[in-house]
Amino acid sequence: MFRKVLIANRGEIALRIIRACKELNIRTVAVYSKADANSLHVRFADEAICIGPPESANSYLNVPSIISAAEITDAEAIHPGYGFLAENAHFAEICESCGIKFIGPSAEVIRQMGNKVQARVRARQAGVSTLQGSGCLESPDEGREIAHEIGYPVVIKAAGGGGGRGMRVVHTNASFLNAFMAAQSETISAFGQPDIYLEKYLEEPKHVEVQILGDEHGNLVHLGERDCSVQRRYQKLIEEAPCATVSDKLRNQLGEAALKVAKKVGYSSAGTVEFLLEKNHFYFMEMNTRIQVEHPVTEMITRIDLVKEQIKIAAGKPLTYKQKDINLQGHSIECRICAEDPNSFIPCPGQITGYNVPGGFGVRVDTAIYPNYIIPPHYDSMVAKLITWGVDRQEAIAKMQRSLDEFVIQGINTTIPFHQRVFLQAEFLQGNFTTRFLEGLQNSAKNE
């Protein structure tokens, strides 16, 4: 096992990794920007090194500074968390060349699955269905021709990006050129490269994803699926496990498909295979080669610590269980609490003047904020993850409703009131919502 791990991240995920390391008797090194000098991950790590000014490009994305911090502190491994450098193949290669273990899959796997066009090819090679689509588009005319063959609507996507950036839904041939140019411009701005592709657009799908674990000895298991369909502009806001509308038979099919993809690329570490689900037909969408924001809901229903498993796998340990040993128990839901206006979703950084965290059996809060903490304006606006577990979905929802009422964060606006509204909607409570759910909720609010 490693003696010392550096965490190349910040906030709640850095704190989450520190906790896992401490339980494994591993010393930790936090890196931080000047804006994060008073953060909890700095306070609770065994060592901490400032790596630059507040801007991410000069701190949490500054590869030379992070590698130097690892070398100075004799860290044997680096855990990237999610975001920042977590899916950066070049960073994984540099870690390897410096004799530092990257806690995640190999650089080659990150590179293959980070490009969505290549990932679709790998999925088809593994025998997993994908939506009709294209390779990287050379021109608008090529795209229009393929869209005509597939049939509208289609969606244009960034080949090497995520988070909904570079995505445009196109319903007619007349609107294709403007959508193509807008998608490519946003892709260049967000990811520094112009590659875009298109695929058939499903009007009312569910977005489900399967958590997998693979070790360096060829062992692979899946840990069931999560429903991530409550989204705003392709950004996930609420996740739950398992999906309320997925049968045991379909769950097994989704899991087997995810393992086929993982096996095809020789995957090791924690990862997530994402699918679009419509009328019991599912299609591979992409693979995330890192720990996910929403990993706690899977932990709650499997009682498996995914971060600890990542670390053990990176240290060369084999998985200690097989697929038959994975049993899903109960139901879990996660709300992402962001420092944003609950109606406009405009970020609201600032100082927390009042604070109360919900508790009780089956309630978990992953956060790095505290009373009087000043939320900096330089990073993602998520400040906490509220997770509940119940023996069934109804109990998990009841605990979430109660916990949202107890959760107090004063001094700034948060999305807690938004989540409270969602948990009053009949469509959500019934579990049959799709990725269009929030769009309908917003439209009904405008009409009131």
Given for the second form:
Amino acid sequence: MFRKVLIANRGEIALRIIRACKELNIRTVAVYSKADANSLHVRFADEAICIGPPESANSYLNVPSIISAAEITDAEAIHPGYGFLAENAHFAEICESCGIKFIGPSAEVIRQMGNKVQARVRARQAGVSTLQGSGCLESPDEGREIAHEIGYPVVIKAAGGGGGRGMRVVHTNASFLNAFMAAQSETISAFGQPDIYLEKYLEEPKHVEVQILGDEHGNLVHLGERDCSVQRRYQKLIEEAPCATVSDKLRNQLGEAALKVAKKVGYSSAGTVEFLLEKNHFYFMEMNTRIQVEHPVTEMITRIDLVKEQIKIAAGKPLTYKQKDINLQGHSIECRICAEDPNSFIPCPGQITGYNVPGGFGVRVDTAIYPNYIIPPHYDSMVAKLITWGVDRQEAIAKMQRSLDEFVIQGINTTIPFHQRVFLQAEFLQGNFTTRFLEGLQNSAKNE
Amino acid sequence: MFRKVLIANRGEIALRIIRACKELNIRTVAVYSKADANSLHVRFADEAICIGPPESANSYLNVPSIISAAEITDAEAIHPGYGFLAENAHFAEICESCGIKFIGPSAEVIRQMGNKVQARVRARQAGVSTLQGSGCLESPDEGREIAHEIGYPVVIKAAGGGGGRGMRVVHTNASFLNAFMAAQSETISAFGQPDIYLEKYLEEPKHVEVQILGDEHGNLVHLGERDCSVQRRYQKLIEEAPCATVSDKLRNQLGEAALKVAKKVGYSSAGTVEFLLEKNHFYFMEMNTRIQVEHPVTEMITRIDLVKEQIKIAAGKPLTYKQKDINLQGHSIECRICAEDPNSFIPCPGQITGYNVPGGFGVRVDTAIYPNYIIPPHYDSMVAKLITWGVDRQEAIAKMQRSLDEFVIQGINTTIPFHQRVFLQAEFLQGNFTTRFLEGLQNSAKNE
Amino acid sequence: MDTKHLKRLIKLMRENNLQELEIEEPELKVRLKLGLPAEVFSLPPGVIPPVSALPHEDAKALPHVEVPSEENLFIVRAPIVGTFYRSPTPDKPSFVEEGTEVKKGQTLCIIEAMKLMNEIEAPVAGEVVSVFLSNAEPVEFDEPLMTLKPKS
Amino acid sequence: MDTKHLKRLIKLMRENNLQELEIEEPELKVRLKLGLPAEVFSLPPGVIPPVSALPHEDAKALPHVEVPSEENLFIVRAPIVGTFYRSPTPDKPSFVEEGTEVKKGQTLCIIEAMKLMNEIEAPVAGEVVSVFLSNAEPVEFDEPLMTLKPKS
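Got the form predicted on its own; any chance of the form predicted together with the partner chain too?
First the chain shown before, then all remaining chains and molecules of the complex.
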């Protein structure tokens, strides 16, 4: 096992990884920007190295600084968390070449799956359905032709990344050219390269993803699915496991499909295979080659610590269980609490004055904020993940409702009231909502 | 199910019960003394009624005020929590006579088990071993005779209650009289009646207790044992489930014995049967007819919500599982964090200035404090229960160590440093400690 | 204007740290002025920093109308939790009305707790200035019931 | 008048730092007075009370020797994370010693990061007053390396 791990991240996920390391008796090195000197990941790591100014580009994305920090502290491995350098194949390569273990899959796998067009090809090669679509589009005309062929609506996507950047839904031939140009220019500014492709657009799918774990000895298991359909502009806001509308049979099919893709690329570490699900048909969308924000809901129903598993796998340990040993128990939901206006979703950094954290049975809070903490304006607005577990979905929901009521964060706006509203919606409570759920909610709010 | 429940308690347990009610969609009434206007149980209940001045005797122990509060708010049931009126048979009777359901066993059962001498008789009638000892002692001479018969050391105990009050260990005939007089006068002042009895004193036992649940239809299950041997002056400070040294076979025997006692008295609700355990022999000590402070560790390994079960049972619902469905998973430990000096254990009320709560996977905090809260001097000094769960004892310990490190409570002294010391002791880490463990720890600290 | 609406306004004031609030409508005029923040526990007031302890979400805790102690008014408070009655039985007249002169020890009202009728007596001789509660309203411990202007 | 509207007014007051607000309309008259502010936010740094935000348990974050800027000393700070070297190779003399007069742009030391030797140059001409680190010590971003007394 590693003696010392550097965590190349900040906020709650840095703290999450530090906790896992401590519980594995591994020493930890935090890195931080000048804006994060008072943050908990700095306080609770064994060592902390300032790596740059507040801007991420020169700190948390600064590869030489981070590698150098690992070198001067003799860290044997780097955990990248999510975001920042987590899916940067180049960074994984540099770690390797410097003799530092990158805690994640190989650079080669990151690169393959990072290109969404290539990932689709690999999925099909593995025998997993994808939506009808294109390869990298050479021109608007080529795109228009393919769109015509598969039928509108279609969605144009960036080959280089996800998160909704560079995406455009196109409903008619007439609007194709504009959408193409807009998507491409957004893609260039977000990912530094112009590759875009298109896919059939499903009107009312569920976003369902399967958590997998693979070790470096070829063992692979899946840990069931998560339903991440509550999205605003392709950003997940609420996730749960299992998905309320997925049967055991469908769960097995999804799991099998995810494992096929993982096996095809020789995946090791924790990873997520994302699918769109419509009327019991599911289609491979992409694979995320990192730990995800929403990993806790899977941990709550499997009681398997995914971050510890990542670390053990990176240290060369084999998985200690087989697929048949994975036992899903109860139901878990996560709300991402952001420092944002709960109506306009405009970010709201600032100082936390009053503070009360929910607690008790079946409630988990992953956060790096504390009373009087000043949320810096430089980074992501997510300030806490509130996770509940119940024997069934109804209990998990009841726990979330009372926990949201108990969660007091004064001094800044947060999305707690937004979540409270969602947890009153019949559609949400029934569980059969799709990725269009929030859109509908906002439209109905406007019409009131 | 009840529509409205009054919680006749304060602090973390009042909040615990409010949470359970909310999750069951039951409205809640908090009662509070003038000293508790700013407390969380007042804030998070649906209604709150001030029932008296700060002194418990005139507020949380004030039966007419509490009954009256239930009447003016139309509460259908009262949950007494632990402490205060929880084991007061008279209060349970008054509730009954006022048409308010007392959430707990019947007044008759509370009375029987409240008398420790009678409880010992009932246990023996049920075929469960007790330590050699006496009935209520008529005189010092009678006691001395019995002590001589069963052999020193013996322990003199109060028949009317527990918690170490009125207890004296006697090692020789010569010191018997003094011990008898001291125990009796303490008993009178603590419980208002002079009854004392004696028992063989075990030098190095474990304190092991079995959690049971019984419904009003005669169904009974046990949920495994807890090891509560880390005690200071008979006060539990750390509890865990399961006990590290109890085999599956012994666990079944303990569980069977606990169920025999419960069955003998026709027990319903949650209850705990306490045993002393020495070299695989165990002896009935007493039964607690209420929810206990340490109930969360059992919840963590069974995933059964004991407080919800109490409420459902009181509402007449049958248990929905049998003994064979009870599945113990992993290991859980609880630390009681008190507002006390970590060396002298002198209480330290005051205002909380800095505050950080541990969180993450497998960490549960049950507390009613919050930043800037002022801990009143009128009540128990316990301010938080820190509970961890791990796949095994080692992981639960590792989680506790890192959680204790993360738990920041500034402005007052707390016993967090005490717990940090315990979690470094080889004897504790090995798991084979006895009720004398802390005594040894303090002696070795003195000799250093 | 019912007390519920008043309570709502008071809650709003507390939550938003308002000192004064005045509303004048064609049918209604209200002016509210908060006293000093409810002090906390037994520490000397000067020592406690004006921290933003978690404020109450609403006025459910201590929803008392805080009565100014001007003119040396004497506030009669509930010594027990229960139901407030102005008269011994529904068909009887009230013990006192606003303006009634009372002797020390004279019954002012009844609080029923656990089927027991507890007579609340005048702690001093004086004139009843105002009665805060209607018949059959629930009262908490220490809740103001009425004010007396002591006879000097 | 509903409380929603009142809340909106209060928000407006806070946002604009109003202490009092009075509105008179044909149908309505409102007067509001705020208590002392509770929140802090964007106040100039000197105004923020020295709140006990979680203090660092030890000096591991920002363990910099904070150098007093008296005498207009110029602090040379590390622009990158790495290992500090006083000389180009172990067998060579140090680039500078305390007391050395340096020209602007003259190499003061090296910070090695990812096998690259980054020469740190004097930002101004002057005299080296003190060097804070020993050879081969690790340095963080922005950590003070040495002080220069600029040539006037």
